[in-house]
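As a starting point, one isolated chain is supplied in structure tokens, in the form predicted on its own.
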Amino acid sequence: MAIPVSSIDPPTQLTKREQRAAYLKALLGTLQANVPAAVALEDLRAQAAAIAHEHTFPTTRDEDWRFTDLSAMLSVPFQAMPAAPEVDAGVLAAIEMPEAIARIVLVNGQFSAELSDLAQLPAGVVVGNLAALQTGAMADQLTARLAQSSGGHDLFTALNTVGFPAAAVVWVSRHQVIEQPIHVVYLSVDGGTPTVTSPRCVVVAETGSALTLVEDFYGTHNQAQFNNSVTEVWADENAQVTHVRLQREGLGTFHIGKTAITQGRDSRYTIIPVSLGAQVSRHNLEMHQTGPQTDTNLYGLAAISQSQLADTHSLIAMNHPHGTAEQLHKCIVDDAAHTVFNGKVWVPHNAQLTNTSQLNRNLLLSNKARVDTKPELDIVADNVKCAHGATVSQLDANEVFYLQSRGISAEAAQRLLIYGFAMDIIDRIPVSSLQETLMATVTQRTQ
């Protein structure tokens, strides 16, 4: 049975420091009770509590959440959910992406069988759920691959391997080429009452090997959700990923993700994640180069408004040399919105010959749009090219006033102007269908 979240003391009893310490507490307990025994992995979970219980509740006195508060979650009473809701397949509409050859969907964290199509899958690619996986000639493997990431050791990433209830596996075997996208869809549907959801993902791409993966989290519903993901991406020596991810939930949504990627030699892996949705939004990427010659790619856009707040945190670790990195990333910020940028670019001293840049960009929409941007390199190798900066601006009046004298609106000029910023980002997506879909919607939430 669930432990209600709100089965604390009332917040007037306790201090500030008690309150998170039992709000953490209660939400470990939880998802310690709702564990499936199919996914049980006793260690694993053990482990991750272990680490859980060192650690505190943040608030924006930790250096790495200065900007982002969390203290509106204390207030709100999440439980996880033993089972997920009927969900009709006609909801999967508005997000169909036809050049997919395989879709697998996790409803509030737990694993659809009826909404997910299999059927196309060529030989040497199993996509999947982990409780179907591991006890079948693929355990072992996913022993070794499973919550080994590095970077497994904050907290929300040990809450995850505690409580989740289901994990997507994609995994395309050596020498294996997949041209058409695999779509992974995440949905949020309301259950009613406010539901904490653990989804978690396992990808590796095996020497080799070639794959483009969309992770879809979607949600049209307001009510209070806190969604907790994490994903595993291995690019083994030689293989290359390129990986959408979309966020676009509902604006009641605590969205809080972490990507672990590692790669071996001579890898090339590429990420365009794009924010749209939720309340408040975090996305922590880590990239860990095992091997030289390692090629890693990130472009982001986050397109907010309202009073939306989108964090994104980037570790790019170069570890070998020859390696180069490229982070390019941009923020669309309107009304009282507020976006987060911090990227770091660690070099240590056996990582000589590098080449790596980093940018953010961010365009304010509205007086009261707020950015804070913190670029980092930390290097110590000698031998390299690295480059970083951020820049924050407003649509300049000049190109307005070329465009409205070219004939055309100040209205449809701005949204012109948007355009063109948002497109250096979304045109490096490699599905149309998404590109139409993602220029339609940052246009209209901009306008």
Second form
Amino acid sequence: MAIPVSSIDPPTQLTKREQRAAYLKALLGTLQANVPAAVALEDLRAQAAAIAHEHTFPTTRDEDWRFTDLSAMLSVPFQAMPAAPEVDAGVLAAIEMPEAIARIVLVNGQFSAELSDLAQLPAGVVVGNLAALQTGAMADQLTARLAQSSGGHDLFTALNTVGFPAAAVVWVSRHQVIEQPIHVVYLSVDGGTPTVTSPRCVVVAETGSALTLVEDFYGTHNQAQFNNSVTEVWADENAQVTHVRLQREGLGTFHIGKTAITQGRDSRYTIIPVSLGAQVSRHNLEMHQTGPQTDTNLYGLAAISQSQLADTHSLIAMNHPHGTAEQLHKCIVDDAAHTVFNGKVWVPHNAQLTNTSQLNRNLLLSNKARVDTKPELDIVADNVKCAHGATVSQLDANEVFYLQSRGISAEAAQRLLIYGFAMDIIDRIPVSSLQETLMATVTQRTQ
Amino acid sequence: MINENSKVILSVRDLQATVDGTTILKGVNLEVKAGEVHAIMGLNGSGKSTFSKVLAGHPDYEVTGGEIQFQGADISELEPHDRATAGIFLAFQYPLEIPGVSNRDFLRVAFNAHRKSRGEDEMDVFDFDDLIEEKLAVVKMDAAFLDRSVNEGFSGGEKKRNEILQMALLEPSLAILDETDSGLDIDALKTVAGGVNQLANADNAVVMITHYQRLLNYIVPDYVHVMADGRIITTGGKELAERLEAEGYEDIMAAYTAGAAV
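Mind sharing the form predicted together with its partner chain? What's above is the form predicted on its own.
Below is the whole assembly, all chains and molecules, this chain first.
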């Protein structure tokens, strides 16, 4: 049962600006009203609420949201729920990952002990729920990390911090090397009414450790939902993190997700974010460097169709010398779908000898598909190498003919070309079951 | 090898074709029987390459007259992949690069498309790997080529060898080689020609399109045709190619123009 909050039906005399203010206020209200006592975190949440109060609900007149129109949200009175609906364990069969050594599941943002599988964790690794861990030996360590990443000034990140009802914690101790992936599942289920969910995750790879993480946003329904997630990743000195972020939510979902990464000296971080689902999705990816010689790799893929929108905003913020960053972001856009890419690279004076490259490649499968792409390089340091580029293309008729001339049907030829386009992203996912599933999904959609 | 009694593989009659409204082929006639090797020569713009693409069914070209009979059936309405599985193979002048698709996967998908069209089961990955290893020997290719993306970063010679590898795998009844020799150094040319010679037999036929007589020293044609202005204007044996090499196209063209003017 939702705790009722003040009505957000705007009286007709309100201006649009006032409507947005009222909507944001109602959203804040329902989030605050449903924070469980076990994770009250009063100071943290009060700070976040103060940040949220400084914002207005974004419109396409805000540069950051120019191509991503959230106005459709305003007519949906999303409510936070104090508990998640009951879920049958069978629902996870579709996303089972046999390679995983552990699975933690949040259902509509709430921790589910029943669906999680944490029995086989090796020594030196903690995977669990914040509410339980914060009262134990890790309390101080968690306080030092939770909501301490850069990027907390962002409205939606602040809203998540105001309202997250649970947090998945993945913690790898110094020099521990975990080869099998840890599966963090964010299950979105139909709560009967339009629900706002606030999944939260904190990932810490301590000095010298290695970790493979698969975050999986999986929706089982196409009803209206607002999923506002935040994941903080800390790759400490010389740590190595490989991170797959898979977003396959239902077509009624507004998905706004933050991945905030803090990289220590000599650390190596690779993320493969894949966006397939949601009606409107926005992934805000931020990497902040706290020491020299970090290595950062971002290999993104968005494959969408119908009237979906997938927006990726990335920020690579260097602040120390000898850092390297490589970004390749690919989009496959079918029907009347729309992808947005904004890739910012920030290289201040301190970040000498930085070497970055950024490439956004887009494949349009329909005449109505749309792509907006914007590299944004902000370079102050004078001894750096920073390349960027963007391409937009369609399937090449001559390539299709070449394949056809070998006996492959036009349809299969197109699928093979899409496969080839997606392959150099999907190939980098270090989980073969996931590679197979994704390849089938990506090549299937043009049939 | 000419054998009057062997069956007709390709019969083209008065073939006319246009691209973007421009008529390129203006009445091509050609008959190819099993076991034969034909060479089609001609200057740039004579319609040689267009002819090869029309035979393979390139969608940019529209057949506006005449007919193409392949093994007794009219194929001018068939999709390119149906022509391929029926037994027509075009070795491209400029083979395309397909990034992200390994040569091995491409070859297997193509091979299995042929099997499927014959109602056979697809060959599994392991049996296919054995088969393709055998075929690699035909063009002296290293197995490492199989795991690279199709033609991506291949040298000119490697691309052409890859075309002949596909021919070796798909075993077409009619192989059309569109300037397979152009741009090849002599070693690569020998390798490619050697591959074609191994594959040519009494049941299939080869049509080579070329600028240069040099190729014909390695793949000896039974017939040489000269194409000009969208037609085959004269046909002879290997000696015609030698004459062209020695004298150029001028005399033949002049004779044709004089004839056409009448």
